[in-house]
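The chain below stands alone and is given in C-alpha cells; this is the form predicted alone.
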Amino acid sequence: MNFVAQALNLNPLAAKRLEERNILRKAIIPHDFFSDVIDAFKLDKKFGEFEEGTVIARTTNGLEVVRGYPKIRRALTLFPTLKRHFKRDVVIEEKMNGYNARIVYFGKNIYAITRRGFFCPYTTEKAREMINESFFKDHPSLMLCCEVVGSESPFVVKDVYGKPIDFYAFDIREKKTNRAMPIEFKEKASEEYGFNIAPILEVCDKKVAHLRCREIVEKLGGEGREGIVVKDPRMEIPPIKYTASQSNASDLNYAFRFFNDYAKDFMLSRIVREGFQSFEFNESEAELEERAKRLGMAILKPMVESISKVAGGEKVTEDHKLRFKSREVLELFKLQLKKMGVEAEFSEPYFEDGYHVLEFSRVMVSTTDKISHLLKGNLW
C-alpha cells in the first residue's frame, strides 16, 4: 500500500482509507502470466485528478501509473455544438463498438488493462499476439488506448467488423499524465509499427462539420456501425462523440434483453439522443414514425424474448466463445470473471485449430430472478 500512497502523493493512512471505502481495489490476479507486475491496485472512482480506472502498479521496472481513460462528452446537436466547441479544422473518426483496453508495456511484456482497471488475461494474450512491442520499447512513456472489437469478445460481441477479435487504437496517450498525442503522431506510429487505428473518415472545417457529420453518421448507421468521435487534430481540445440512431436502438435492444440488470441506465439517455437527432434532422412524419418503430421494437422485442425464455425454464444469458493459445491463460480468465463478480456457466474447453476454445454463458441473474418472480404471480 505504501507504493500506492507514493504514486498518488498521499500518506499511507489515507491510501488505506481509500481501500477501506472500496475506492481502491486489487487490479490483478497474481500469476506467472503477469510476471512483470509485482502488485497492482485500481481506482473504482475518480479521485482528485486521477480518473476512474487508473492503475497503480509496482513492476519489475519500478512504480507505474496508468491513468484511466477520460470520459468523452456527447453532442446532442451537431449544430451549433461543433462550431462552438472547436477552434479550427476537425477530424471525424469512426467510433467503433467494442470494449476499451489500454495497452502498456511493463518489464518484458505487453499488458492489457480494461476500462475499469483490471488486467485482463484474454485481452493481454491477444495483444501480445497482435501488437508490435517495438512501439513501447521506442516510446516507454506511452500507452495505446484501443477499442477491442469482434465476434470473439468477452464483453461486447459484434459481427459487423468481420473479425473474431482485433485492436484499433483511437488515442495514444502518456501513461502518467494522460496527455494525448496529436492525430498525426498516431497515424505515423500506425504506419511504422503496423497496428490498426480507428478509421479517420474526414478532416474538415469546423464551419461545415455538422453537415459532414450528419452524412457520415447516417451512412455508418445504415451499415450497423456505432457513430463518430470528432477531434481536434492536435488533441488539445477534448473530443466529442455522436452516435447513429441504429446504434441507440441496438443498445436499447441489449439493455432490455437484460432489463433488470441494465435498462434503467440505458433508457433515458438514448431516447433523449433520439429526440434531439430527430429534431435536428428535420424528419418527416414518415421518418419519425420509422424511428419510433425502431426504438419500440428495440425495447419490447428482446424483453418478450427474455420472458419467454424464463417461462420455458431457461436462464437469461449472454453467450460467448473465446479462443486462447494457452490453457493456463484460459483458466486464469475464468478466475478473472469470478473476481469481477460475473456469474457464468462454462463448457468444457476443447482444442480446435491450434486454440483452446472456451464457450460460456454469462447468467443475467437479476433479470432471470425478476422474471421468474413475476411469472409466479408476485407483484412488481
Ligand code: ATP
The other form holds:
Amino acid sequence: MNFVAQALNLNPLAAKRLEERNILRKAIIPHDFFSDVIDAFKLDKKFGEFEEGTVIARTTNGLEVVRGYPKIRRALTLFPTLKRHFKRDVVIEEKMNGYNARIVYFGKNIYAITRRGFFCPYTTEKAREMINESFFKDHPSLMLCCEVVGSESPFVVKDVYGKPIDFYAFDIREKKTNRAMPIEFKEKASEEYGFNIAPILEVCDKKVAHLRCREIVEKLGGEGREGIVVKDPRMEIPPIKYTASQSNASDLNYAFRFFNDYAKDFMLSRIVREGFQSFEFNESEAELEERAKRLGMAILKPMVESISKVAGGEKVTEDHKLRFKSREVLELFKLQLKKMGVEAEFSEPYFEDGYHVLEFSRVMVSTTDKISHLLKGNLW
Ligand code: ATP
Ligand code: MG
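Structure of the form predicted in complex with adenosine-5'-triphosphate (ATP), please, following the form predicted alone?
What follows is the entire complex, opening with the chain shown before.
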C-alpha cells in the first residue's frame, strides 16, 4: 500500500493516520477485463483535501489518482441564493437522474468508476461500447464525469431518458486535481468527440436566474425529469442544485417503499424542500392542495404497497434487468454487487438478441423484516 501514500504525496505521519483510520478499501476485483490496473484502492471517507470515492491505482502506465466527485450544495430557495452565490452569468443545466460515473482511460482501455470509488464492470463494459476513446488519447489527464441514466440501470432505474442506458457527461475535470474545465470546453469536446452532455438549458444573468430556473424546473418536473444544476461558466464557483417537486415526490415514493432501509434524514430533507418551494412559488390554495396530495400519496401509497407485499408472503424488493455483451463481465458484476454490500437475488442468466441478460432483485431486508415483525403483532 506504499504506492497510495506516494500517489497522494503524504508525509509518513499522514500515511500512518490513513492506515489507522482504516479508510482505504480495495476498489477493484482483479480480472482480465481490468487488465490495465494492477492494484487499486479507494477512500471510504474524505481525507484531507481528497474527496470520498477518490481512487488511487497502480496501472500499467504508472500511478493514477482519480479524485472523488465533489458534493453539490442545494438551494432551498432560488432567490436570493443564486444571486448571492454567483458572479455574473450562470449556466442552467439539466440535472439528470441516474448514477454518477467517472470515466477514465488507463493503459489501453476505458474504465468507469462509481461515486464511491468502485470499478464497475457493467458500467465499464457500456462505457467501452458507447464512449469514443480518442477524447482520452488527446486529453490523458482528464476524466468525464457522467450521469448514467436509463431503465437498464443497476442503481437508479428511470424510463424518461429514451434509451435503456446512456451516458451524459456533466463535467470534465482533471483526474488528479479535480479542477473543472469551463463549460465551453465541455460543449466543444462533446461536439468533437461525439459524447452526450447534460442539456444546457439557458445562460442568463444571475439577477434573473431565479425566474428562469423556476420556469425551467416546473417544465422539467411535468416531464418526469429531476431538476437543474446551476453553474459558473468558467467553473470557478461551486455549482448549486435544485429539484422539481415531482422529483422530490418520486424520491419520497422510493424512500417510503423501503422506509426502514432509508435514513430518516433522506425523507425529512425532501419534505422540507417542498415547504420552501411552496413558500417561494407563492402558491394558490389549489396549487398547494395539488402539491400536498402529491406529497401525501408519495409517502403513503408505496408504504401500503410494501405492507401488502409482505402480508402476502413476499419480500420487498427493487427489480433490475441488465444486458451484458460478455458472460464473464456479468459474473464479475455479480461479485462486485456483493462487494458493495448489496443483498440481491439473481435469476439464472439467459441469452437473448446477442446479450447475456441478468435479472436481479435487490432485497430490502430491513424493511421486509420490520413489516413482517409488526404484522405478527409485535410493537414498534
Ligand atoms: P451530492 O453528494 O453531490 O450532493 P447526491 O449524491 O445526493 O449529491 P444528487 O442530489 O443527485 O446526489 O446531486 C448531485 C449529483 O447529480 C452529481 O453527483 C451527479 O451525479 C448528478 N448530476 C446530474 N446531472 C448533473 C449536471 N448537469 N451537473 C452536475 N451534476 C449532475
Ligand atoms: Mg442523483
